[in-house]
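First comes one chain, alone, set out as structure tokens in the form predicted alone.
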Amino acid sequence: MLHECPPGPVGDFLDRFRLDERFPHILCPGCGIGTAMGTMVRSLAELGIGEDELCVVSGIGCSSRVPGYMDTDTFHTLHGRAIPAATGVKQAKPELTLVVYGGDGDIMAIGGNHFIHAARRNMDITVFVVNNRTYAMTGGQYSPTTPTHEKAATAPFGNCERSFDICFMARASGAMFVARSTTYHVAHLKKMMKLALTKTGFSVVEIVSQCPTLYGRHQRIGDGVKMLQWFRDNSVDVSKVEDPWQEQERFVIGVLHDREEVPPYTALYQRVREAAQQADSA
């Protein structure tokens, strides 16, 4: 490491990064991914989840570069394959806290089918989806979450497709815990992340994040600060709406779905293994 971290909370925070050739990072000025990454690391530190108890898995994209900056067990996989890779790690090492960290394109497009079936199986994995509504790393093409009519490098006259609601998809597919926050609401985001990390089963937090370099530029919103102000003005807490799934004017933040009754896949699979071993020895 390039320098010795100071003692106390700041030192504990910095100790969790690889402060070597990985830094300075590749993120653009004003990008929200750094905010989301820092908030995740603080959540892990405050929960007392140590580096030896954690594995962070990602695919391809700007958000998926995050595990490479962390000093813990990490797994940088193929495009869209973070969830099946994390599934394999969880089956081999069920005692680990498994976090999948990626963007809307990686997780909801090429990785969409894996997302659905991991939720259906109730894999004991926490998925943080950074939703900046664009394929940022490859030039600003529209993604599964780009709103209809909004512009992108591959939609200069507006996107004519309907967009995925990540949280709705997670709930419908069987996730145990579903929440949404933004990179403007940092304290709120940390609360949602900590709740997700302490749940058993498939947990999802959608992190609405700014990409001023591409998404913001195509929509002519302005810089990162302008985008954060837009998040502030166009979001509403779940406690202030009657039905979060029917809200049309603003996007809803908070815990949108929370259940406990379905056992995680790792527990069910272990029962099958034990039954097979008993049958084999009979």
Contents of the next structure:
Amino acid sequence: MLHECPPGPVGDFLDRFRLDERFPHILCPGCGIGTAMGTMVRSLAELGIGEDELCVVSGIGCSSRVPGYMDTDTFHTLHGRAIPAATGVKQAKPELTLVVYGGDGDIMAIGGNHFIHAARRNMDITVFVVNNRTYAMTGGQYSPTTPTHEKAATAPFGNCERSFDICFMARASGAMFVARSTTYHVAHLKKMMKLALTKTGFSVVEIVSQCPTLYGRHQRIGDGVKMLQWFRDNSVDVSKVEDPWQEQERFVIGVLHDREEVPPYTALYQRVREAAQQADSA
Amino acid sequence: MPQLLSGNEACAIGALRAGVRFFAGYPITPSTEIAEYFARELPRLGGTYIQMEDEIGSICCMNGATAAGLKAMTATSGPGFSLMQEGIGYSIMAELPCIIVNVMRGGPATGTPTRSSQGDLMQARHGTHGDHPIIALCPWSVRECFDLTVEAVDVSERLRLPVILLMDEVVGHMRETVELPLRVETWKPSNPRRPKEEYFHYGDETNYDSDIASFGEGFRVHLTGLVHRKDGLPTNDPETIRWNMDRLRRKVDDNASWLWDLTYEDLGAETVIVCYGSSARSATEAKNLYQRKTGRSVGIIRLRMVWPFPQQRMVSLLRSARRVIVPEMNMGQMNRSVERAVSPDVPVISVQRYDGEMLTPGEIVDAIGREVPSARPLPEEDLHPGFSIADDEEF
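Let's see the other form, the form predicted in complex with the partner chain, since the form predicted alone is already up.
First the chain shown before, then all remaining chains and molecules of the complex.
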């Protein structure tokens, strides 16, 4: 059926998926990951980033299954290791656009150290973190972004740990561009993704997403629609808050950090090569 | 031109001459000289030295560079080798050729960072989880650090498997005068000569010297650590799982006879020493000492490739041996493999040293001369006479 879609923008969008027996995908009904995947693909198409100029890298988890549906070079690596793997690809083929797509557990917990150091190194990669506040693939255990006191499969009496602010961590580690959006604000999310993809250097978009099957059920929020309504009613644009980093109750969406570009690692290492070669000829 | 080089330097030079242009690593004694050499030389050649945040990041970064078409390498020692195990599994599963150098030091844990050991032999074989093929080479001299690194690059590219270079602190830091060839031959894969619609990343059933596409060449390559089909996409289908696992196993099984790499001498002798790495230096000296002292010759087999263990080859080489000596700087890790290659009435004597010092030739000479019972004791038939399932009413 999908093959019969009319040509034009929609056809171009669908061209970027593997339209074989991969679909329907593994994601649950009401899940936000598909929305974020579709938005990412639309952003790439609208920016004119071709399938052969792109490599999508992921780790392990629900979000990390996304590259498997895309018709481009894809790299489904180990749990938490998408960023170092992307670092290797970028350094070997700097002309490729490198996108890392993963979840909060994958990128902020097991891959947290790699995230910090890729930001510090200013690797020219764009990281999309789908934050559903839980380890969904394994059945809803608490993650580093599960708020304190909330219940999870491994926190039946409430989570006693504090949670991470992904965007704050990205800024503190030296990211060039940091933004947040939700799966409810699809047009806004696309804008944030396009800005991140355009920025040279390490850029991060946190995508607040719904997991109705596990997180929504544990917190008694309801189904996917209820969760999207929750995002709609509890999000606030960054321009409307005094200090986006102090906001605890609401989702502050928008560009949270956009600094003047500095050369990415690939460019800096090219200077190292030139220095080494000059020392040779001297 | 003859040069005075350490084993670590010779290894790095071998890698550069074999075409390695990417190194991702993390400093660790006693392998650091390899990283330092690459940091100095790779940028001159347009390559990359990148120092990662840990060894996990190092091997994953190296896998990324390999997937993008570069010959890549990392070097570490015990603790780092432990951290790299999941990444080695990924290299095997995704069929990414790369070289992992482990300059062995004493373990477990931090162990003895500045002292020598051969304690990671079994870890090299079984370190990463699941059934998997593995190739590990073990040099005994500075020249061989160069030669076996070149061989490692060649074999890994041909079979699309990671190759582990098991050096040890003695071999890595030892200095010898060597003359290294400026040019070396290694096999290099070419791009697939077919349109992308007909290209399957794991489609070559011969599994050997395959044409291969990398990222960024328009072939839409999909790599995953999950069991996958020949197009690289994940699957749970039992038949495909078996196909995938058999494909990996066959990489070593089908090529074992040309992979096996060993040297031997005087195998007509009653006593044969089986050895590898720096212990083989002591063993060779022990053989000479014993011959001078007693006038009786001693056989020696030195494995340059320790994994896969050359089982059938060893059976035929050890056919006339009446006793076998296995000197190792560990608690007897190769011993069991050698026992399996000889008949049960041939004693296999494990000469062990695990105090950070090298085995001395004298210790091995003592073992050659030692009186041992001619047969290994067999387990008694009934080890637990007081217990049998039938007696227990609970069952």
